[in-house]
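Take a look at this one chain, the form predicted alone, written out in structure tokens.
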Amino acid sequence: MLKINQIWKNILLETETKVSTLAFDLYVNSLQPVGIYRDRLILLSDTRALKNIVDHNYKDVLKKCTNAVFPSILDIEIITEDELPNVGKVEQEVDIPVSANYVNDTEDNANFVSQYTFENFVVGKSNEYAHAVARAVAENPGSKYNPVFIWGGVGLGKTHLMHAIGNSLLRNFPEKKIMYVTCDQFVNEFIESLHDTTNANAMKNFRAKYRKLDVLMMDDVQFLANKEGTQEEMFHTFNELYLADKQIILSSDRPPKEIKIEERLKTRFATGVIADIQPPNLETRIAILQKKCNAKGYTLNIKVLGLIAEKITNNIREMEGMLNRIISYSTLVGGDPNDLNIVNDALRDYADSSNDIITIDHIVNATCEYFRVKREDLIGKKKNKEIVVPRQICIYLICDILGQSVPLVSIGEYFGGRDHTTVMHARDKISEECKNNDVIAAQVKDIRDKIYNR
């Protein structure tokens, strides 16, 4: 029997890679599952405006993603609160068949994105060694290559490879205990276990969770820098797994020697195979875009794909964002995404990332200039309303524009050492305000335009 929240969680995992980050955060992720009525999933929308947007633009992709995970759910209905009394008796827990894309969300299983596979990974000169190492590890974990350390710039495919390894391992070695975790998650769990006064076994349970694995996969290990307690814990976890011939796979945006961590941990990270991923050449970038189009059902000609590939030279995630922007814009205006006039209109305020990469500093500076506040006040400890709202808007824009390339913990550290939950609160608060508060929505738009047109 599956609970409705498990069903919805899996549909969200499937949908997240099929729509833009902005569309997912603002629209899809705002829906709440009500239950199953016969072969139909009922979803609740906060407002009628949101319901109309999803119905017209995202319902079809939601249906496809739902059917990909739960073949017996044939349709989706989005309702508002005033329509709840008209819905028949819905089931909160159902016994339905699941596809191979279903993710068991128990603690011993990792949530790998089903679309991130070796088959969907475009191989070129820039990543062929990393791809070959990843393939070898997926076929025979814990033997020849251990540990594996994959490094490269933001948006070049490190996480894709990690998930591809994970999906392959789950398929071929279902008996193995596999854990995929970001460095942020590991740090937060460690801190929580240290401060959990309600559970005397909190630290013991934390250690058992990670030290009894067959495969540990940790993303973005550069964020271990300056965290001495967590480094100590990681050192002992690494040793225990390594000495037991368990597979360790790590990723970072820089090689081990450049990470500011203890020398003994740095040495262990470099013990096995180090594989780097470099920015792809033009031909590979176009091939990646073609693969993305095939996966999402987009029909774009080579001229448009070439234009995107020429604009973005060092970030696959940015290329996908530009691709989604063209499709979204053409859908909204009812135009042809292959019409270069439509394409140019869609991208007219899009930053040319090859020459002018947007950073946290750019977003902070634009926010300070817009609200006429001092930088030290915005990122500091002041809590008066004149500072809090601009700070929350700034955090929301950082999360929205830079996405997963900047972890929440890092944003919190940037803003005076705030906790990641504070960052999440600011992000979610402004996201909600943008739907209901025209003033906030206009301010966000103005600052966004300022950032892209600087």
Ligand code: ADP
Second form
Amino acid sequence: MLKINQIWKNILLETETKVSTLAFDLYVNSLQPVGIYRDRLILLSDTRALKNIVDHNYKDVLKKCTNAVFPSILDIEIITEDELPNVGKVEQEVDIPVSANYVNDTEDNANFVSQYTFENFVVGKSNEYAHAVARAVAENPGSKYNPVFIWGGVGLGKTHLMHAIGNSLLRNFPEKKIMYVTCDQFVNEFIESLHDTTNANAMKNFRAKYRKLDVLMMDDVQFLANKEGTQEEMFHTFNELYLADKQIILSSDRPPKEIKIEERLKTRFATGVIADIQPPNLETRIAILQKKCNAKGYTLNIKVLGLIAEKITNNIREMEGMLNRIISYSTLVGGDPNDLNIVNDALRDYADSSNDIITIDHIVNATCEYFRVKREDLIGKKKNKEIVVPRQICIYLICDILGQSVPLVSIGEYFGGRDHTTVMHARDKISEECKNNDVIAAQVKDIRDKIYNR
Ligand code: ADP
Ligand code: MG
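Now show me the form predicted together with the ligand; what you just gave was the form predicted alone.
First the chain shown before, then all remaining chains and molecules of the complex.
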């Protein structure tokens, strides 16, 4: 039997390699699996806008990927929340064949991406400490560094490092029980166990599964924010493992003290080693691109790699996306990926295809238009109320719409070099206001509509 979340996870793994990274992060990965109805997979979209985008642009590829992994699922349907009551009775756990030529990921542990190894990880100034700590725990889990807390912006290698630790541990300590989970998975599993009326032992099993581990890795723990129940569960899991000298490795997009979780958990997270990863410098970015090229069996010259590395500075995943674009474009037109004309064409194509993707600029422009303020004022230093509130609303919308794809630090930089804590403050303030202040809530809604209907 496979749970719907496992089914979806496998489909995501397949789809990730078939659509652009941005499209994957912004759209596909935002859908939630509802269940299976006959031969159809039902997915839930938060908004109608997202549903429309996926229906028009990504449904076919999603259907293909689904079918490639699970041949018995023939169709997918994307619905919004108001359509949920019409769906009928869906299955959330099904006995379903997995395609024979598909390496599936249905095991609970050992689900490490094989390419994410230490050998494939380029070390530079920006990540050398995190890398050294990761190496040390991979060699000697549960001893010196515990817990390990790795933090840094999106696409800078946190997940890669965790999988590298996992791959290495599996090789060197095959007897140890090692598990990698994303924070979301943990939260979902916890909630499912809580509400599972068919199995009286669901919660007990859930607890046992996590507390018997030798190594627990949890990715993106910032998503524990506002989930009090799961935080409490995590607190007890943490204590039990920690007191038994079991290794705990956590990652987040910000340091422990900035995560919105209960104090005692924050303190626990910060008791071991805290290692940050910063955006890599130009040399390191080029070295990473070279490594990725080697892995794919391509040799691109330094000029082309430099071009990419100069264009994208603080997200390696995006940089890889651009590299993939050049390679696939050159294959498509039968040209040489080292030919600068080809490269420029490919990148023009890249810019075009990101036209339907919402960017910070779109959100800033929509906010300026709505409040009739000048762009330089909105992102500038003025402190009068007429400009501060629109600025905060704008920042909130950027965080809300673009989510993790844009690090807070970059938003701060965009807004005249403000600190990322200022960004967080604005975001949280408007998020609160939306609940209590009808005027602000309406403004946020209007601008959001404007952005999606642009
Ligand atoms: P994060 O979890 O921090 O958002 P990921 O670990 O998913 O980032 O990394 C995004 C992409 O960048 C992955 O394909 C990863 O292999 C690559 N990457 C990041 N840092 C490095 C590095 N130092 N060397 C090689 N590849 C890297
Ligand atoms: Mg990650």
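All values derive from a computational prediction rather than experimental measurement. Rigid core: the largest C-alpha set superposing within 1.5 Å between the two forms. Numbering follows the first chain given and starts at 1.
Q: Does the C-alpha of H195 move 2 Å or more between the two forms once the rigid core is lined up?
A: Comparing the forms between the two forms, which are aligned on their rigid core, H195 does not shift its C-alpha by 2 Å or more.
Q: So that I can tell if D276 moves, could you say whether its C-alpha shifts by at least 2 Å between the two forms after the core superposition?
A: No, shifts by less than 2 Å.
Q: For Q92, is the CA shift between the two forms at least 2 Å following rigid-core superposition?
A: Indeed, Q92 is displaced by 2 Å or more.
Q: Give me the C-alpha shift of L13 between the two forms, core superposed, in Å.
A: Here L13 registers a C-alpha shift of 6.9 Å.
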